[in-house]
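First, one chain by itself in structure tokens, the form predicted alone.
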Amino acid sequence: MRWLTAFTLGLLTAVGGFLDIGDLVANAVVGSRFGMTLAWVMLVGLVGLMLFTEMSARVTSTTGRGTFDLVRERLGSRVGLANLLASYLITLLTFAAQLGGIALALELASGIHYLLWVPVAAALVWIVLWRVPFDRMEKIYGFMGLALVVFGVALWRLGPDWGVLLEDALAFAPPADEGTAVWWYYAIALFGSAMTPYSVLFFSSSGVEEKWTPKDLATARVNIFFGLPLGGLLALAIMGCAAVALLPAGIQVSDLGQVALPVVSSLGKIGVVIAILGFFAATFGASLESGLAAGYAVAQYFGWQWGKELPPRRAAYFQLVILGGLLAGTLFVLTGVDPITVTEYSLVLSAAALPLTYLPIFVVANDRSYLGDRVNSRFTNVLGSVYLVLLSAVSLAAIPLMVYTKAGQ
């Protein structure tokens, strides 16, 4: 049982990396429009997320310090500030999208308009962030996120031709009725959703919260190399359900309710209840991650006291940043802006900002004055360099493709 409970941080991080409101919608949209032809993006994103999360975990377990703290110290305040602004603004937008996602999940469960649920969602998030101990929080929402296994069961019950799905996944080309530019736009959005920066920041800062030492690195790697792939598999199951059930019917996903349609057709009411529970757990867990990540980023850059376990009076600025982010996100969603639209834009903007987040981590993970003999291996550096080139290409292409395709229309 002990190994299972040690696994929960990876599960909660996987929720943010692969199953937050952006991932839920993006994977269903992609499946309903392009089948499984973009499944390879999930694999590329998964490897990249594991690669840089492992670097960040190694830095934290060796130094006992947060990522942004070291980035500012190692690369200077200007580079650190650019790193902070890029990560914080995207994380704040993501935080707002998750609050909207919680409200949409509650709307599905109750039939009451989601805007009425937004203040309730914000209050619940604040209570958990304020009162629930860190280890209990990660266990509760890590395990609850497993409710989305229902999409794997639904895919199996739909009885697809697995050979056709595999052939589709290996096609590496858009369907005949879709344009290449739009296909690449969604590839970038999917990549941005998989490698969202706040997941790495949350995971490494959690190591400081849990007082990791080099002895904890093995447990951290178990979380990374087993927890994150599980999240990736569930994301592929959501994409597969949409490819099998929605694409042939000509249904293109535009809201959270449509994401659950394949579950309705294969598992009925029980499946829907489990799917809505999974939506709630995933968006709630991601809101906790993104809210804390926003506070971690700012507090670590400015050198303030931070930590969820610290009494509020000892980490007052950290708590104020989280509360400010929660209020800003709540007001933004209450303007009536479509949470799904916010999600879609945040994914592309996240993709555009990826190098600003991951390059500093790569530099710090190669610094022997911090890590001694635990710096990156030659293999890690070669793979990391390939990913940095890929991240730069994605960053350059993201905004022009969004404009050219009118956000994938």
Contents of the next structure:
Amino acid sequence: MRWLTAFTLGLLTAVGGFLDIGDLVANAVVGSRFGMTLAWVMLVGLVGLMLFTEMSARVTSTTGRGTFDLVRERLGSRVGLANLLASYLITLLTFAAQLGGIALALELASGIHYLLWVPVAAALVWIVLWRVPFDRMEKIYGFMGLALVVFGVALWRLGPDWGVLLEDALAFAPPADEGTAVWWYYAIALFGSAMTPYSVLFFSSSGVEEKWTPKDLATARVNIFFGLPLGGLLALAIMGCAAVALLPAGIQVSDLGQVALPVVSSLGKIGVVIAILGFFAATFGASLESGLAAGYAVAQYFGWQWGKELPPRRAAYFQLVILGGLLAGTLFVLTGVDPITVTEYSLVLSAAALPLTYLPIFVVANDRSYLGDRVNSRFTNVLGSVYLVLLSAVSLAAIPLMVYTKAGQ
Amino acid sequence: MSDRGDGSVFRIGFTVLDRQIVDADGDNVGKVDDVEFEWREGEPPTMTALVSDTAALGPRIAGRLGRSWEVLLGRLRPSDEEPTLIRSEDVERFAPSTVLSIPAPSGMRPMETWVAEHIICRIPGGRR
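Starting from the form predicted alone above, please write out the structure of the form predicted together with its partner chain.
Next comes the full complex, this chain leading.
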């Protein structure tokens, strides 16, 4: 059991990276429109996320400091502030989308309109953020997210022609009836969803919360190299289910219920119950993650006392930022904007802001005055540089492609 | 304070500004938002104190945004109080983070204390 609980933090982080409401929808949309032709993006995103999360884990375990703490130090107060504003707004948007996601999962379970569930979702999230200790929170939601394994089982039960799926995945071209620009647009959205900055922010800051020392680096690496790929695999299963069950039927995913359709057809009622539980756990876990990440970023920029583990009155500003974010996110979803649309835009905006988070991590991970001889190896640096070029290209292309394709229509 | 024993130059913009200040107990005090110099006739200027006050960040952001930043955040401070300065002598080391040899000066952020007492502690469970 101990080895299993050793990587719950990685699982919870993977939920943010691969299974939050944005990912659930994006994966199913992509599967139902493009089959497995974009599966390679998941692999590229996974490697990138592991690479940079490992870097920030190394920084945290050696220096005891979170990512954003160092962003201002290395980029200066002005660029740091611009960075903070961008990261904060995107994280808040993502957070709002997750609250909507929880409400949608509850709507699926109950049949009651999701807007009525939004305040309930917000209250539940708040209670967990306010009262539940960090490690218990991490274990509960890390494990519950595993309910999404049901998509793997469903895919297996659907009995697809694995050869065709693999062929699709290696084709590196859109299906005949879809345009190249739209295909690339979704590639970028998927990449942005896999590398969402808030997961790295969350992971590195929780290292500070759990008081990592260099001794904990091994555990952190287990989390990164096992937890994250498991999340990626589940995301691929969701994409696969949509590719096998929805694409041939001509169903294009536009709401959360349709994401679960393949599970209905192969596993029946029990499958749906598990899938909905998984949706709930994943969106809930992601809202905890993004809610905390927003607070971490602001507190670390200004140098306040922060931490979920501290008594709230000793980290008053930090708690205030979290409360404010929760309130703003709730009100935003309550305006009746479609959470799925919010999600899709937040993915593309994340993609556009990717270098803001990852460049400072890369710079610090190479600084001997912080890390001593734990700086990046040459291999990590070569791979990291390739990714930074890729991230910049994605960031430049994201907004123009969104405009050009009318957000993927 | 200009040159260190090993011959490397001590650059304030790089080694002091925007670093995290941690007090003797390991608590976060704030960031180094600005520094203060003393300039006596015939002597080179010396850095005498660190300013940790978010309003002091205003002039460093520059432009209209910087000015309104300074004015707005300055208003959040009770008018009879001045931002707390941390004397350079109380700094144990500057890099990687600024560690003080003293506990955090009291009244660093009066607003935060107010928020803690009037908002956070009023929420059930806030007094943990």
